[in-house]
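Quick heads-up: it's one chain on its own, the form predicted alone, in structure tokens.
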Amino acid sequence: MSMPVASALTRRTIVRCIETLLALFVLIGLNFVAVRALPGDPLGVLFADATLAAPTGEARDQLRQMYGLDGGLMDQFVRYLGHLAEGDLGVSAVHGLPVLDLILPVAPWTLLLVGTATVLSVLLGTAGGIEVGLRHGRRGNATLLAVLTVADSIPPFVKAIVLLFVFALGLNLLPASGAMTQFSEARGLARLGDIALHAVLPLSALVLHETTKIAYLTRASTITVLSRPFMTMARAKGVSPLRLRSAYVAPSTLATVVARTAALFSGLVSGVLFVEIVFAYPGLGMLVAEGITSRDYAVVQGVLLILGVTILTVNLIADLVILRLAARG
């Protein structure tokens, strides 16, 4: 890599660095905003319930300071920076524990979802749209594509819907909610494999949907390489059809993939969200409804804050990436 090249890929590594920074500003702002705007406060909906006697005067007030309620807007959005610069998310209002507390057991349940669809979109979008790619202009591929348009067209979460009810409702062939059986004594193999069980659907729901967006892509890169001298030379030397799709057509659509690998991570997320909530998955999704529906704005904060990061640093890479891809032609 020349002199030249290699300052400008480095320029332009610092911009996108400094445009991350600047875009997880906003984002704290505006995760901060967004979940002030709903309506009640934590403490109202705490003390709803007519059990419970709701707390009066300087008791009330000292609930407020201790949860980060008190003061103006600007004030609470200072205080919050100050917390997030030490690495306190704050404290749940209803839980009365850490955020990190709460986020951390259950984390771990989303990401099994997130990174495994991830990978498998990959590989079946990337697989299916080089098959598709390759078979352009015969019989029976518009109808394939149309089919790939319906599926793409349904969101996760009504995906996730008809899976629940045919599978697990209907036919009782899958579990239909949790992360694995309750009470269940298996260890071993026998306890990944009722785990494994269970995130059947989950990651059907979220490998349909976003497995259409890779080979849809995948598919307009194989028929653009189709049309390079270099696949004319190598269908005329004999090149096999395995060594075609893997050492010819598959690196030249990587640049692709990369890109869209960022933008389906941060699909998956967002869909994820949606069916944990449809399978009552014991993830971020259901933490983060139960900390809507009782406004708890630290649990709510915390981990569209987590998963907001996350999405940022997956695209700072990827972007990172595809500049060394383009630096080196």
Given for the second form:
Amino acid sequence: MSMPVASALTRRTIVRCIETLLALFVLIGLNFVAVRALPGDPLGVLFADATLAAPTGEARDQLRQMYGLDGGLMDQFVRYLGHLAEGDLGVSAVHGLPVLDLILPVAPWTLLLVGTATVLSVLLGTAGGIEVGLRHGRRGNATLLAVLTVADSIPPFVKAIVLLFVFALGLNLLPASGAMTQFSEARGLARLGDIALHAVLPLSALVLHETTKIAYLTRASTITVLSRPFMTMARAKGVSPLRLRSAYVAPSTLATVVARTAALFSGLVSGVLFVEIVFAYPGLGMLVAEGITSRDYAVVQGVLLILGVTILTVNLIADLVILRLAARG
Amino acid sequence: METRSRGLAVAGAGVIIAAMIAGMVWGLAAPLPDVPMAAAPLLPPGPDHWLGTNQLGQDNLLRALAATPGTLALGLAASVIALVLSTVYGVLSVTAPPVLGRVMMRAIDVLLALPSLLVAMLVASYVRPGPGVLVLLLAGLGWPPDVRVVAALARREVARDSTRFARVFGGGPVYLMVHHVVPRMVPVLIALAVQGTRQTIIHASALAFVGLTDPSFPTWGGMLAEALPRLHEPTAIWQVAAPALALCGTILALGLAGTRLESWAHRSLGGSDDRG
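Can you switch from the form predicted alone and show the form predicted together with its partner chain instead?
First the chain shown before, then all remaining chains and molecules of the complex.
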């Protein structure tokens, strides 16, 4: 009996891996095609705003070679894939540095925000969703739902702007920008505290954004659980409110939350870009924003490509975990 | 309660649809000139300029209003194109030979794995799309999620007795689709269109916020981005207020209408009314 289950699991694992690889290929292909599909010479696009005089003759050939634009299309694509495989994302036209060298120093800040926000929004979203779900059909339910709906309708960057106005400018409680106090001599705990204080507002914007989505889902599955006989039984037995939530409702809603991990993560990764821009938080979002303003194509695409690949990988892992869990029953 | 909120939903949907049609006609007939730089820059709210003026002396409220028809038209156009694509693709995948149909659905899974906002940013970073290209870009990224819904519905409609009878009486595949399968899906398609419009507006405003759309096309996201450098000053709140409220209000209205339409579609398919 276990054999067919195991083989079905293997087959679906393989299918998911192939799908992810194909998606990766589409992503990379889009990046490759986009610059070459535009009318005119790709060099003209890349250097449309360059302050230096339009390169001619030999200089042009040199640039063409530097950006991998010489030779046939197929040839270019193979070379492009080869560079990517080596972690070579091209050279920033503005900084004169390899894109990877620009990404690596700022990536930890973004990772800090996304990682913390993932944990917090899963915890808060599940707890909040269960609370709202338990109030289903009671007084105040409509108000709670309305709050959730309104919160869900505010794009992350507007949430960030509102938080900035209220808590940083209005109440003057928290720092408005940056990841830590500049030129600070603080070391050890004081430094960590400074970093934490600066992360509060960007994190709040992100967590608020994803929490509402998880709360919606958890609420829906809580309501379905409520009508099950074991819940009536638990209530009749007089199970304590905390135990009712943690041991009876939460496990039943967990599956929905785990299944949503993929969407959660990709929402956070794209949300963090906008939140960082509002709070001038020195992560990948700021790098993208700078790249867009200075038309530094290699940087913009490098960051977006890396984020895309990260999302695809995390989603694949989440899906494989879910498959494993489902197979176990 | 139920009747009242349904009435409200219908009224809300009516207002949105009327605004969209008016916006389309207006936007197509005469592209709006940019709001004139008629006043002193960065005025606080006053009787002449209810929400003050921006760095260029343009009225904040007027600019937010001027961006409304374009934004709605863009959202509607992209979501209708996406819906047509997903309907054709979904119906084809059901009527195609099973092997091909399965391949078509797998292709959709691949596209669904891509983070659409990041892909939109990637493409837009080269193109800096104006309204026309933006519609195509967002439609191109917006259709895969709808295909599964459409395909599931089409599969159900194809299996109906009425469709089978029509086939026995000699109805060709196109006739069957146009007269038997697609008409029954209309409520769901409308709900999908409204949710798609909402999603498109969210994505378009995000792209405009990071400066990836043509700046001469007025957008709420672009207006918010213009206020960014002065966010540390309390007066920036007047510059932010109008576009932020317009954007959130539109997303909220479309979300509410979409949810109502979804339960309507659910009922029209014979579902019960008691979903959470």
